[in-house]
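Below you'll find only one chain, the form predicted on its own, shown as structure tokens.
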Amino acid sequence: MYDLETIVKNGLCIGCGLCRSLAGSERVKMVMTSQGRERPLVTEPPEQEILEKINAVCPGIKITGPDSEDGIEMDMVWGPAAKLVIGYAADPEIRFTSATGGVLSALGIYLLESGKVDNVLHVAPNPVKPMRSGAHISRNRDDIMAGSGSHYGPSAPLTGVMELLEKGSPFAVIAKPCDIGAIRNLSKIDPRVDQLISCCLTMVCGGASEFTKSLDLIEKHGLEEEDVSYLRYRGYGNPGPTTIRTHDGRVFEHSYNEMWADEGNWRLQNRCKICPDSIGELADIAVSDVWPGGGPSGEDDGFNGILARTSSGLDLLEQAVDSGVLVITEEIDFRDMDNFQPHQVRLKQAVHDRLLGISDCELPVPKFRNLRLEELAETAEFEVRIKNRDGMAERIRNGKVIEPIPTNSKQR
């Protein structure tokens, strides 16, 4: 069993905030470290029983893939899907304002307005520090739209999960795949999860950047965080411009390719580099970009790849289409997804060997099960496999994995 400091120190934490929800804010706080990562700060060690629960649910140390379900196809790379389509939000405002085609925002609004849930848990910009994101509970369309678009950077969406479960009313979760993995872990020790969380929605995730990515961006314009009134990486088009606004009315914009063409400058957290499920296998519905070759060639009207992964996810998709909430343009298959998301295929092939590199350095190795990682590694070229294994070991030796433990004096 690991304490929180060990999980953080060894680069396994993604900052989901579930440990804080289980332990309570009097014992664990989520803080932004000087390295630009949201991490748990232990102010009072959790009791043994709580620490055992944290070890059971932490997605940094444990992810178990989905069980097979009758009638749902299982792909070696992409996992389960009852249906794969391209679509978008029927409401033009949602489609234009949101990241990509607005499917997640449209589904969140539909769940609330149809009475299927009372709340939707997701992330939205911090109203006081708008460059940062945090947990947000939505009860209507305006609440959902306040969190639409892409803001990237670290966030802790699960800090309030236990509080919502205690309220006893149905809710949905829209979050990163690793956060959904944490929810699925929690369901194994708390029956209220399956009773009250009606669905889990996610995006096919390119990784969570450190906050230093945003700070470096504004520094190029001579700005400090206190100067910024608004920061949005995507939306208002697809992909839309990265937009910075200041309190004194200045506006700065960058294209998507300016921000993300160089994968080496994504500033991803270490846990993202060994993510076993960045494609959202454990969600009910996962959505993605659908750019051939993996990147945009320009602006378009906004389209999502939609993977209904469970029977309940398929029911939700069909209901949303029948209700006029979503528009479907065409059916696709798993190999289309390979073309739209080639970097996801490469990551899925790489994780097993990167874990071996961690083991070679005698650091704690997370338990990722039922996700076909070893089989996928065998489909990669031998030289690539060696590069992934040795590359992770080199990162560890160069100090790029081990993190300092958060303290009250090392917060942003």
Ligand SMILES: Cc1cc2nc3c(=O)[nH]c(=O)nc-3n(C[C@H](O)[C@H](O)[C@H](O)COP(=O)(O)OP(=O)(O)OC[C@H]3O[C@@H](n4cnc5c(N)ncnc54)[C@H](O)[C@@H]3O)c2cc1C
Contents of the next structure:
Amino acid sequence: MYDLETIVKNGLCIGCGLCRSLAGSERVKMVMTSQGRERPLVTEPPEQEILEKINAVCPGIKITGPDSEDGIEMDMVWGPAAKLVIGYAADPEIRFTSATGGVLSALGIYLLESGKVDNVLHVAPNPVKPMRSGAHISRNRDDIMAGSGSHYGPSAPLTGVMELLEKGSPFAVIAKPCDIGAIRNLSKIDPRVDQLISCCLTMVCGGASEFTKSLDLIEKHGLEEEDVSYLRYRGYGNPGPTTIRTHDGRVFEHSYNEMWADEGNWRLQNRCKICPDSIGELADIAVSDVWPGGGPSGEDDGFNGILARTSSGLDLLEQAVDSGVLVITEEIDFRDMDNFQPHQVRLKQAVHDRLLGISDCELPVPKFRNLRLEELAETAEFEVRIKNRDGMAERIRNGKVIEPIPTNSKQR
Ligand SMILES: Cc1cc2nc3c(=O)[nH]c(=O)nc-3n(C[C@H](O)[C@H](O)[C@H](O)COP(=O)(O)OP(=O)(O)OC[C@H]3O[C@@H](n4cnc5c(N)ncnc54)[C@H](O)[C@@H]3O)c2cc1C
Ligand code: SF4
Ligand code: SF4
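Following the display of the form predicted on its own, present the structure of the form predicted together with this ligand.
Let's see the whole complex now, leading with the same chain.
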């Protein structure tokens, strides 16, 4: 069993906030470290029983892939999908302002307005520190739209989970695949999860950047965090600009490709480099971009790839289409997804060997099961496999994996 400091120190924490939700804020706080990562700060060690629960649910150390469902196709790379389509939110405002085509926001609004859930847990900008994002509980369209867009930095969505489970009314979760993995882990030790969480929606995820990515961006304009009233990475078009606004009325914009064309500059957290399920196999519906080759060649009207992964995800998709909430343009297949997401295919092939690199250095190796990782590694070229294993070991030896434990004094 690991304590929280061990999980963080070994670069396994992704800052989901579930340990904080389980232990309570009097024992564990989520803080922004000076390296720009949101991490649990233990102010009073959790009791043994709570620590056991954290070990059972923490997505940094444990992810178990989905069981196969009858009639749902399982792809070696992409996992389960009952249906793969391209589509977008029928409401033009949702489509335009959201990250891609507005499918996640439109589904969140549909779930609330049709009475299927009372709340949607997702993330939104922090009202006091608008460059940062945090857990956000939505009850209506305006709430959902306040959180639309891709929050590429730290966000800790699951700090709100236990509060919602205690309320006892049905809710949905929109969050990153690792967050959904944590929810599925929680469902194995808390029966309320399956009773109350009606559906889990996610995005295909290229990784969460450190907050320093956003800070470097504003520094280029001579700004400090206190100067910024608004930062949005995309939306208002697809992909739309990255927009910074200041309290004194200045506006700065950068194109998507300026921000993300160089993968080496994404400032990804270590957990993302060994992510066993960045494609959202554990969600009911996973949603993506659909740019051939993995990047935009210009602006378009906003189109999402939609993977209905479970039978309940398929029901929701069909109901949303029948109700006029979503528009479907075409059916696609798993090989189309390879074309839209080549970096996801490479990551899926890399994780097993990167874990071997961690084991070579005798650091704790997370338990990632039932995700075909070993078989996928065997589909990569020999040289690539060696590079993945040795590259991870080298990162560890060069001090790029071990993280300082958060302290009360060193925070942003
Ligand atoms: C960190 C990150 C990496 C991504 N990488 C890829 C990629 O490699 N390939 C790809 O195709 N797409 C990627 N996306 C997804 C893409 O940017 C869109 O989010 C996706 O297509 C959904 O578009 P949408 O218009 O339906 O979203 P919207 O309707 O704008 O809704 C987005 C929803 O996701 C929630 N959300 C956003 N960011 C976070 C976060 N950090 N944590 C928890 N919840 C969040 C919001 O609160 C909102 O409810 C990534 C998104 C994120 C956040
Ligand atoms: S990944 Fe989540 S549950 Fe695990 S230590 Fe980090 S914040 Fe806590
Ligand atoms: S790449 Fe994986 S670990 Fe990183 S944010 Fe995305 S889902 Fe989470």
